[in-house]
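What follows is one chain in structure tokens, specifically the form predicted alone.
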Amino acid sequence: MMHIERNRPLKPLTTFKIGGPAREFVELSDLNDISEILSYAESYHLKTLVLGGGSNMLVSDNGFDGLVINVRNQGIAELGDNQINIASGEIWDNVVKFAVEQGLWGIENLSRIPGRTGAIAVQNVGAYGQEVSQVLVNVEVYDRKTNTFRTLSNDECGFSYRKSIFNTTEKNRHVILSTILQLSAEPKRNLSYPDVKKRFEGNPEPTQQEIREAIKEIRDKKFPFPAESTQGNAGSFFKNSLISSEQFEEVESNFKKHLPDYLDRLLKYKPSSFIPHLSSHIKIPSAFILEACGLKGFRRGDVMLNPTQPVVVLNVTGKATADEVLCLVKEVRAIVEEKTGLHLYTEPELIGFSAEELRGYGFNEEEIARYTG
């Protein structure tokens, strides 16, 4: 039986600790209620927002003018053959903890990533050499277009870097209810990431628990964990740049002109087999770009780029507004573009903003379509 609340504050339900109220709000614990809830929204022509842990979003100061569905179903079940089925309301880091305790390999490098499991497939979450798409078998969803429960395979999810059909081509069509992962009882150590590799010098075969603890320590030095931080944040705010070989040449030229002290570090990201006009996309970490531009610790009022990991935008005082955040982001992106020629794309979902508002904050039409589509 659904219980609708009105004008429910969203600020305490997000890790950024920012945002106005939801016009209407309902908690979803019993999956059998999903059809009734969505029918209610359709009857009253309400936009809907599916809310999990609130860790990868920035809510407008005006809130959300529609129905917020807070997914709270729980449960982790072992299915045999090293597969686990996870309810969308489960805290993701608890899932990783469970897998490690059971000796199931494949997601230990994804420790300490905030949020609930329902959001993991949406972003194709990845860190330290692992991506969820590498182990995801399928997701159970409620399809709002056909009003049916469906199971979507890994291929049907359309995964790429930080993307899936759930945040691109079929955004808002599906409500993810559970996720099945294929893990391994055999050790599959991934120590390729520089910080992890350095951590285990002299110990080439660390235990799974040792890897999890190392990842937690590494992340905690760089990222304030949103669920525990006294400085609200949404995790990484800026995506890493994936650019073509031609674009890399332009960036290299801009570094020579504006940031010569960082040129050698930039060139480390150029593949050794780099062939102009033929090479595939090259990844440049946004943390490096922000550091090179002198933006570590960049602050405006209540908002600041994390001094240790500048891709994280901090609500330093707990009193910041969404407007303050996006004004800082606009200024930061303008500085980066002027010095490097790169346009830094943002990672969190921006909730409750109009196209006109986003245009005013410097978002391009591609981004506006993503956030308002």
Ligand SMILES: Cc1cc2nc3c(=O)[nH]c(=O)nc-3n(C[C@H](O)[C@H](O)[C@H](O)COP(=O)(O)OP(=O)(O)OC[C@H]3O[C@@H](n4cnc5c(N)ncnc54)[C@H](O)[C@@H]3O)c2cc1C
The other form holds:
Amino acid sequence: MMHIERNRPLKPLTTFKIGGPAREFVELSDLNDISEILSYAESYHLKTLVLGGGSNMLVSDNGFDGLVINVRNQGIAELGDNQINIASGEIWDNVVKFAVEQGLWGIENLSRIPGRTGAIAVQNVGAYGQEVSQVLVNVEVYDRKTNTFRTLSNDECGFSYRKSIFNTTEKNRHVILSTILQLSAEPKRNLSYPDVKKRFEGNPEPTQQEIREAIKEIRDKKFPFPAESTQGNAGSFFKNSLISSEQFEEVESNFKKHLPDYLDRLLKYKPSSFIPHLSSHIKIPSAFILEACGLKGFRRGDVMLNPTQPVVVLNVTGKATADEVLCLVKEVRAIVEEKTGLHLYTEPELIGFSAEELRGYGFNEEEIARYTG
Ligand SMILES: Cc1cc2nc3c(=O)[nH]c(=O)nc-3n(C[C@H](O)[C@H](O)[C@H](O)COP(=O)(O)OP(=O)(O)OC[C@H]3O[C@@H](n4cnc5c(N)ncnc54)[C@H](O)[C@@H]3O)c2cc1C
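Complement to the form predicted alone: the form predicted together with the named molecule:
What follows is the entire complex, opening with the chain shown before.
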């Protein structure tokens, strides 16, 4: 039986600790309610927002003028053959903990990522050399276009770096209800990421629990875990840049002009052989770009780029507004573009902003289409 609340504050439901209220709000615990909830929204012409743990979004100070559906269904079931089926409302880190306790490998490097399991497919969550797409078998969804329950295979999810159909071509079409992962009883250590590699020097075969603890420690040194801190954040605010060889040459020449002290470090990202015209194959971490531009710890009022990991925008006092965040982001992106020629794309979803507002904060038409589509 659905229970609709009005004017529910969203700030406490996001890890940024920012944002106005939802005009209407409903919790989805029983999957049988989904079609009733969606037809209610349709009959009142309400826009909808599916909310998990609110850890990958910035909500406007005006809130969301529509119906927020907070997915809260619970349950982790072992299916045999090292597969697990997870309800979307399960806290993701509890799933990782469960897998480690069962000796099931494949997601231990994704420890301590906030949020609920329904969202892991949305941006193909990844960290420390693992990505959800490497283990995801399928997701069960409610398809709003056909008004049916469907199963989408890994291929149908269209995964790439921080992308899937759920945040690009088919945004807002599906409510993800559960996810099946294929894990492995055989150890599958991924210690390739530099921080992890360093941590296990002299211990080439750490246990799964040791890896989980190491990842948690490494992460905690870089930025605050929102549930345990007064400082809010939404993880990485800026995506890493994926650029072509031609773009790399432009960036290199900008570094020679404006950031010569960082040129050697930039050149480490240059592949040994260039493949002309192959688009977007060189990855440059945004953390490096922001550091090179002198933006570590860059602060305006209540908002700051994290001094240790500058891709994370911090709500330092817990009192920041969404307007303050986007003004700082605008300033930061302008500095980066001027010095390097790179456009830093933003990662979290921006909720409740109009196209005009986003234009004012310096977002281009492609980004505006993503956030308002
Ligand atoms: C401290 C911190 C560290 C982080 N580290 C990482 C990291 O290492 N790697 C990484 O990839 N991300 C990271 N993130 C981002 C974030 O935690 C993940 O993207 C997470 O999966 C979001 O889950 P959520 O439940 O909070 O999603 P929400 O923020 O609630 O939603 C995010 C998007 O997914 C959609 N969505 C949510 N649930 C569903 C559903 N059931 N069906 C359909 N759509 C849905 C929402 O509509 C929204 O568009 C980090 C965030 C923080 C705050």
